[in-house]
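Listed next as structure tokens is one chain, alone, in the form predicted on its own.
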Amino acid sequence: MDLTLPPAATEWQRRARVFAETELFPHEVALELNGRLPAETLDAIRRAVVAHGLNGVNHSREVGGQGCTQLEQTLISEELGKATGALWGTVSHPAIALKHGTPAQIERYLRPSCRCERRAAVAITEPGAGSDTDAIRTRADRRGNGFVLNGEKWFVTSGDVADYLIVHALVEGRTDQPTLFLVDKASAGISIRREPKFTHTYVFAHPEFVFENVMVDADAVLGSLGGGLELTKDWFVEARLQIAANCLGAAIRALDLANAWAGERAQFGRKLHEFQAIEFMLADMAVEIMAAKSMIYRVAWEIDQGLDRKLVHARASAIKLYASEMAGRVLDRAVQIFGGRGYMRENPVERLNRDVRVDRIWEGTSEIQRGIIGRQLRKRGPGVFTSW
């Protein structure tokens, strides 16, 4: 069998690597020290995204995207994931659910999002609802020819820079009617309660939104009434695939840096590379990365070959679980190899070590992924994960 990456895929990889190294890496330390980047810097990065052709890579050319395959998207996310401060977030991926929009919604939201002229933030989590979407309490009650939204959403990633929200709400409060709504952020009744600070430095914020009698027209429904959970699941799968690739990139950069440092740093008259304790840590890091890369590339390729949707869901959980926990182990070892220097924020491995911790939590915790995998084992047997 031929496992060589297609030339088109390696070209996307090269393009993303150049973009990350020239447009993202130079801003890492400033972002870390200041907590934010100036608006003009973010605008310059946005223009660079378009100039490098990395806008809308997850959508078809017919709607203004780049039409990248899943493998190509994976290679892009891997390279972008090497940047600290989640600077990969500046390369927006318009939510996959938008492809199910009406022609009018595609013109109003998806096309300009693919051009980096608009940006969405997905609002699902609530104070009492995270992994358990049945516990969502945000309501969409019918009012005339539209709906009125009331509720509260937490951890709305990039909600500070988004100009519209994709809100998961229950029609008339019914758990069998989960529905997605496209809501312009400037709509009356929407407010930001606060922007919490988190362990990692993130290029954008994760605000808490409050919706108080927010009026939307019937044409704000994305997909169908009651169809929101399925669209949300598709978004989770897309996000999990991206997270896995980002984690892979972060781990690779950490190994590169740690390996170079071990060849440069001398203690007790010997390079760190010559100490078996360090050598074994580097070896373990390399093997874990190799295993993760093999898993992630395989699943991406399978999706491009038309893998069954249920298998995509199962395997996306598997690679998100493995890649996020792998990245945590690799980054922990990288910090240890650097010693005190690994604890300095000016060192990329220190920043990446904090960055990857959230990957075991958001878009489904590691425990949720294990639950999904366990259910697949009960329903379909080990072959879901062990067959070729």
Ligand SMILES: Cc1cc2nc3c(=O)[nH]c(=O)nc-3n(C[C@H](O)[C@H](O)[C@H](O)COP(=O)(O)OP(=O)(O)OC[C@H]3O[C@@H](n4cnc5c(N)ncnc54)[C@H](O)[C@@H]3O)c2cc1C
Given for the second form:
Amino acid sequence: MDLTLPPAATEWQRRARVFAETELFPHEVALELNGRLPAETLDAIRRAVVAHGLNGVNHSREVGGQGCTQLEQTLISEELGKATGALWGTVSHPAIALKHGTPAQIERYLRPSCRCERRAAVAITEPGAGSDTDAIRTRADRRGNGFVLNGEKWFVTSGDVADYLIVHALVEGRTDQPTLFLVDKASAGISIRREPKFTHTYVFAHPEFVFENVMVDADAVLGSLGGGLELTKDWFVEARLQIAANCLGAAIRALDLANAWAGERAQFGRKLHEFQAIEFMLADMAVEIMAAKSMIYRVAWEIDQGLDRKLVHARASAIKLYASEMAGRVLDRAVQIFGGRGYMRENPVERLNRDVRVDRIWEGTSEIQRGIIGRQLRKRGPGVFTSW
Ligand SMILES: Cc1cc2nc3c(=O)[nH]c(=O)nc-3n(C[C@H](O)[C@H](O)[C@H](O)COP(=O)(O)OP(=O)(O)OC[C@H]3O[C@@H](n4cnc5c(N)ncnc54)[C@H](O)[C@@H]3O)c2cc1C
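Form predicted on its own done; form predicted in complex with the ligand now:
Once more the chain from above appears, this time first in line as the rest of the complex follows.
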């Protein structure tokens, strides 16, 4: 059994690490202190993403992506996840559902997104529909050759910088017709109602959008009419894998910093890591990271070997649940080990501690993941998670 990372994968890992350390880390404190980065800085980062060849890693070379395997994408997300302020969000990662676009949609949306020239935001959640996507009420009613959209979408990550939206809506309001629409943000009838503030400092905003009689052509449908839920599930799976890898990176950075600090700081005439209370915290952090890493790399590798879609869905939930909760525990201990310095915003562990909290909420809360895992146990038995 050879668990060595392939050389191509370690090359992606190295490339992402260099990018994070040279292009993202230097902007962390300015982002934290100002809440935003200047447009010129964001533009420089966007160009650096392309220069480092990290644009469109999740799409095939045929459509302008890098054609990375799932394992390679995991290593990249892990490295980028070390950056605070969700600066990993600056790295173009066009929604996987776009690969189901028509040739014209691929030319208009996917290729320029892979080149970092266009950017999408995914709009699923509504005031009445969070965990329960069946409660979505945004409508797409047929009008002439196209559709007219009406509804409201919340928490639309990167909606401030996106120039098009992938909107989950019901054709004629029918719950059996969930459909994704590609909608240019500049279309008449689209407005941003609010940009609420959140616990974390995030490089972009999460605005609330209102759609009032927004006209789109028939060719705005992504995939098939009524096929929106399946594509949204693909999006959830991809996002859950990415979140798990980001959490892993955040936890590793926190352990590296806390371990170094515990070896440097002395109180009562001894280094902190000589106190068993501190040493045990570091030990628990290391072991939990090791467990998460083993799970995440394994599932990524299995996906590359063609793992059945249902198993991918089940295992993506398991690793998102474990990695996000692991990161919460690891970051909490890292803050504790730094003491008062761990509570200062200039300390990366303070920022990461806030950053990882949302990972237990978005793309399916921990409770929703446990529900998915529980249903799999009932339907397919424990082997889904316990077999090798
Ligand atoms: C910062 C941020 C960015 C986001 N970005 C996006 C985005 O880009 N696009 C997008 O569409 N959405 C986005 N979301 C929305 C996110 O996916 C939802 O917040 C999440 O799915 C939970 O929905 P909710 O907030 O409505 O909570 P609710 O669904 O109201 O849940 C509230 C609580 O009830 C629990 N609960 C609900 N149902 C069950 C159940 N069946 N069993 C047990 N417990 C349950 C939940 O676990 C949670 O603890 C974002 C959210 C945040 C906070």
